[in-house]
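The chain below stands alone and is given as structure tokens, in the form predicted on its own.
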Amino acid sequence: MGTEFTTQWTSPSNIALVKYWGKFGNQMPENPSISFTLKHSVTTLSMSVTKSSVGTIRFLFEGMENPKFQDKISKFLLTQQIRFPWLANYHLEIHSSNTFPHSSGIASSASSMSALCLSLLSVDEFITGKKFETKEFFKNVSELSRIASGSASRSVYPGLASWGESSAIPSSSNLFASQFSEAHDVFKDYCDSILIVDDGEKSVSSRAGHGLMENHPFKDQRFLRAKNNLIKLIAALKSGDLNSFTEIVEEEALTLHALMMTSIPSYILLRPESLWLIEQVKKFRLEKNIPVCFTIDAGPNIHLLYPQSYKATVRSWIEAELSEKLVGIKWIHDEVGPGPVSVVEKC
């Protein structure tokens, strides 16, 4: 029997400005976060189902079998076969493919399991003929991208997205995330030019790392100043205060460094490289008297970010300047984005 049906998702990363870092239960988090989702840093991801006597899977990255990353999905989707019973009686197609490299600190996670889950979403309505309205299908789809990945429940929405209970956000969940849709105009179309200085995969996972915030010795600490940061980083975000803002977020990335190099056993993802580019960014924002601030994932690559407005001076400082310092450097220039976009679907 031939393809019933095919769907195709292109889904981001963000970038997370107040880190998660730490979970409890079934991927909740310890503290509330917020991340600008990404425009050109995206996952695209098809899947066919067709009929089948047993339940299986075939995965394809660019063009390639990845066992590990199947391995990875079918785990997932087991955990789901009584939210999706039918995953018993389909032959599953998937190919996927990045425009950044994955497992490198870039939330490839985020984008590539946000799109999963989306195309999930796409089979089920098909399948069962129950079709969800729009908000109601995102709102599942990031519960459903939670548990497949913390930080992908935040890929699903345009602009900025919080996940996590705060008294700053009233409607704010543990379960899923939503879209923070009361940001001052200065941050709609904000800029992140994401410089690379490794592509290669990190030698300590996220899920690895936030296993061991349970037995951190400042987990309470930090749990703390991340709500209480995001309750500043909510009113920075309001009223345009881009000086509370570049605070906020470089404290939020240098933490997050500092809780891996101080768990048990510790680790660490900068390289050189890294910190000698967050002195330049502190240099540069001085000297020039522009508003440009850091911040990094879980692993070695520097997210510069900076108003739409002082995109050709900053861009042209990282191509003329930086890459002359630094030899090898590569960087992907990009921006707020508008959220997944369904590319096809087709029966």
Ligand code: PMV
Contents of the next structure:
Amino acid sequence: MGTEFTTQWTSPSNIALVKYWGKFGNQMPENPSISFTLKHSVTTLSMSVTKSSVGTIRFLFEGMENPKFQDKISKFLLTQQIRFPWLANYHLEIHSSNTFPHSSGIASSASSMSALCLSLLSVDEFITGKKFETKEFFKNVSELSRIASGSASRSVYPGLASWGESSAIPSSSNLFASQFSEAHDVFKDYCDSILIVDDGEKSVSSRAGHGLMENHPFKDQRFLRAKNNLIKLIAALKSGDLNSFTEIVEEEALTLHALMMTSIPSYILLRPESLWLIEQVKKFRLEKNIPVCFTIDAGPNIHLLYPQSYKATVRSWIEAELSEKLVGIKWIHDEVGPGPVSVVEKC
Ligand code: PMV
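Please move on to the form predicted in complex with the ligand, as the form predicted on its own is already shown.
Below, the chain from earlier opens the complete complex, with every other chain and molecule after it.
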């Protein structure tokens, strides 16, 4: 029998400013987090469904079979069979590709899992004939994405997205993310240049890192500090206070890595080049009086965050000076983006 329905979504990655690190229950965050949704670092995923006597999946990543990713998706879909009973009677053909290389310091699970869940919900609407209102649709996608990969819940929204309970954002929930639209204009098109010092697979996964927070000696202090940092960051985002933004964002990045270094067992994902770059960013900021700051994901690569008005200056510093001093460094220039886009939907 031929394909009944095909949907295709492009969904972005995101970079957290206050970090989600530690969870409980069914992927609930121990503390609230907030992130910039990126523009150019995206996953495009198409899903075609065909009636079948048993539920099956074929997954191609960048045109090639990928048993590791296929297994991850199959396991996730197995957990969703009660919610989507039709999974038992359809064959799913899934094709996925990224605009950015693997392990480049860009959270590929955020873009890929949100793209998967957007497609899954579109297929569900087609099969059940039950169409959600736009707002409800994205809320459901965010909730589903959260179960696949916590940070993916935030990729569903443009600009800034928060996830987790906080007195600073009454609408923010542990179950799904929501858009934070009260930020000062300077943050609407903020830039993120990702400096890649090592694009190898990281030695300790984020899943293992979250697990180590359960018995972490500093866990209570960390969760409290993150909650307070979110409150302070929301104030800075609203007022456009770039000094306070810098202070909180850099503290969050260094704390994330300090938590890894003090886990039991401990581990280090930063490289000597990461530390060198941090020093250079601080020096550049002081000497040129430019509000550029760094953040770091769970890896060695450094994200440089700066206002759009400093784009030319910061990018020429990276391309001319940094690249000369740090041979082999690569970079990806990104910025805050508009969120997921539905590319095609056909029967
Ligand atoms: O969504 P996960 O399980 O891959 O965890 C993401 C953790 C960080 O990227 C380090 C922080 C965050 O909030 O995105």
